[in-house]
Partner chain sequence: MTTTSPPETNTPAEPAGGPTPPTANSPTARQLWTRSRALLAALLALLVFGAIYAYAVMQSDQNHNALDPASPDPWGSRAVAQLLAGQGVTTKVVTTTDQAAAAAGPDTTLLVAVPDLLTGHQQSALHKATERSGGRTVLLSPTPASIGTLAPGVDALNTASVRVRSPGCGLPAARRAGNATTGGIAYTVSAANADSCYLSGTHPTLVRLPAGNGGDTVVLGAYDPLQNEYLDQQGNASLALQLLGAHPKLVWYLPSLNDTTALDGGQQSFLDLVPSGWDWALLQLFVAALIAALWRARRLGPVVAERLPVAVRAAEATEGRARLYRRARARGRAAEALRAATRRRLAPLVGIPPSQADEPDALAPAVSALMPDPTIDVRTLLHGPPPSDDAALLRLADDLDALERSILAKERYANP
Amino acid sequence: MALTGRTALLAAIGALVVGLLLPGWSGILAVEGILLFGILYDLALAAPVRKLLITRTGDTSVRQGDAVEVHLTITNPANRLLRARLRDAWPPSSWQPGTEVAASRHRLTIPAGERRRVTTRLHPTRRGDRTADRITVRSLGPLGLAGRQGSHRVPWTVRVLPPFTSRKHLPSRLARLRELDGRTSLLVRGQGTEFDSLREYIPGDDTRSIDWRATARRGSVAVRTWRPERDRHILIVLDTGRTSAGRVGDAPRLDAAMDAALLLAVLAARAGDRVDLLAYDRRIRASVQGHHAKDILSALVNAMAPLEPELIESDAPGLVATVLQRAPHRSLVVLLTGLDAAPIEEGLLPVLPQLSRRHEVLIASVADPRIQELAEGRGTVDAVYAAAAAEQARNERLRTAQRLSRHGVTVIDAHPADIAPALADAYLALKAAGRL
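In the form predicted alone, the structure of this chain alone:
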């Protein structure tokens, strides 16, 4: 049984009537007896809620920041009119702050033997799987004083995918890729390290590209054309350990690393390279292997969606061993991790030579823009001390990057808004130099 606010209001008015006009037990019995009769009348005529048939339909995935609709179909099998208030409960992060009450509550009236559909509009603010909780239905009587209340569990899960905000950088990097591949309208010769074809010499061509044997056979000067390397293996490794949990702005470092990984993966797939993903801390958290270019983005976002940072120190030897097992032949290994001095010096540096001897290694790290802001602070004693601490932190990251570079590793340290395009540019530079 559930009582409404109307019942409480009438009870308060009845108390005033008893106190002012009908003091005594006779007045209490008269006033409260009428109210009790109204409550029992509503309970008798309210449609039962346990017998309701509820089903869900709608979308099962949405990109973070977008809206999605989930529909509830409620069937009333009873022979009484259903006047109901319904609450469709989801985790708080399924809505923008302050909109949960309006989005999750519905009013509906269903005649006997009929059905109605209501729509819950979700606007998730975090990645991951959002699972529906209970559906609570309160069936009211005709007077609106009381009713029956019950809950139903109708399972449904909406997977919230990474937003891929760095998608805006893709057209410019694809244009650069076409320029490298010689497919641009500009008068720029495509560069690369793989032989593509022979063509007639044109004044202005680099004379070092002349193929003298082909020239002798054809009787005219022929030059070689080149294209960037293709069908190379790119292994993107996400470190999901403790350092990836540090918040930069409103999101953990892992989210910025994912965004950079998505841009790199789409760019590399468009360039004809094979892209795999590995998420690791002390064990494999996610893995994507062997997907074609047309479905690599879908596979990656689905694998990344449920990933969360683990508050444990990453196992660097285990990570390197897993990478060597996944990539037995020469590959570009892109490790998205932190540049904190202790984890790098004690964990990664001792085993890094095993990786760099066989593969081209690129390490990318998300820097905190707040450090730069603090380093520029002046004017007060506290600001000066904060600036000194920030400068020390920046110098430690710089020294760590330099130690990694001595092992032949390319290091990128950029702010969340810059890490994705910086990583894409580094990939294009390696491709142009024939180092993949």
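Having looked at the form predicted alone, could you now put up the form predicted in complex with the partner chain?
A single chain, with no partners or molecules, comes next.
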């Protein structure tokens, strides 16, 4: 049961009646009696809420930052007109702050036996799964004084995918990749190239690349050409432990790492490499394996969408063991983790040789622009002490990175805005150098 503002207004007007016409208990009782009668009449004649039939349709996934529509179809099986207010409740992060009330409330008028459709527009602010909460309907009586209220549960889940903002860097990196392809489709054989094809000798070609056996077979001089290696295996490992939880700017480190991983995966898939994903802290949180280049992006974003940083220390030996099991042959292992001194020195460094012996390892870490801001602070005593602390932190990070590099590991330490292109560039550089 629910009352309306109209009831309160009538009661306030009733005060005038009592004051002017009927001061005393009789007036109070008369006004209250009339109100009570109206409320009971409304309650009796309001369309029942429990009998409503509600179904949902609509989109099931959306990229973060985009809007999505979910439709409700409400059937009124009773033989009375339904006048109702409806709230389609979703978790608060399903809407931009401040718009949730307007977006979740609907006004309904459904004649007896008919059905209507209302559309709830979601605009999620965070990644992950959004599960619909209950639908609450307040069915008002003919006088509008009171109504019946009840809820329905119609489950629906909208998956909010990572925004992949770094895709704006994709065209330039693809151009670089093509350039690489074109340049190395050449006669020089070397590390990281594989046999491409035989073609006619053109004056100017290196005579060392003439394939004499093919020349003898063909009757004309043929040279061998080479192209960059293809079908390399790349395993992207997301560390979802506590170091990924720290907020850098507005989002946790993990989100920037995901963005970088997506750009790398798309680029590598275009370059003909196989990409797998592993998200790990003390156990496997998400895993993508053996997908084709066509559907790798959707597989990755679906796997990443519900990932949240866990507030536990990552298990580096377990992580290395899992990686070795997943990648039995030589691969590029891209580890997106933090560069904090303690977890690296106690966790990763002792087990890193196992990994770097078999695989090419690339460690990428999201740096905090706030540290740079602090390091540039001058003028006040506080600012200089903060600058000193920030420089100390940067020195430590650098030392950690150097210790990792000594194991033959490529280390990338970049701000959230730069980490995705920096990782893509590092991949292209490794590819150009034939180190995959």
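Positions refer to the first chain, counted from 1. The term rigid core refers to the most C-alpha atoms you can superpose between the two forms while keeping them within 1.5 Å. Just so it is clear, the structure is predicted and the values come from calculations on it, not from any experiment.
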> Would the C-alpha of residue 207 be classed as shifted by 2 Å or more between the two forms after rigid-core alignment?
Replying inline: yes
>> For a quick test of reading the superposition: does residue 417 move by 2 Å or more at the CA between the two forms, rigid core aligned?
In response: no
> In Å, how large is the CA movement of residue 15 between the two forms relative to the superposed rigid core?
Replying inline: 3.2
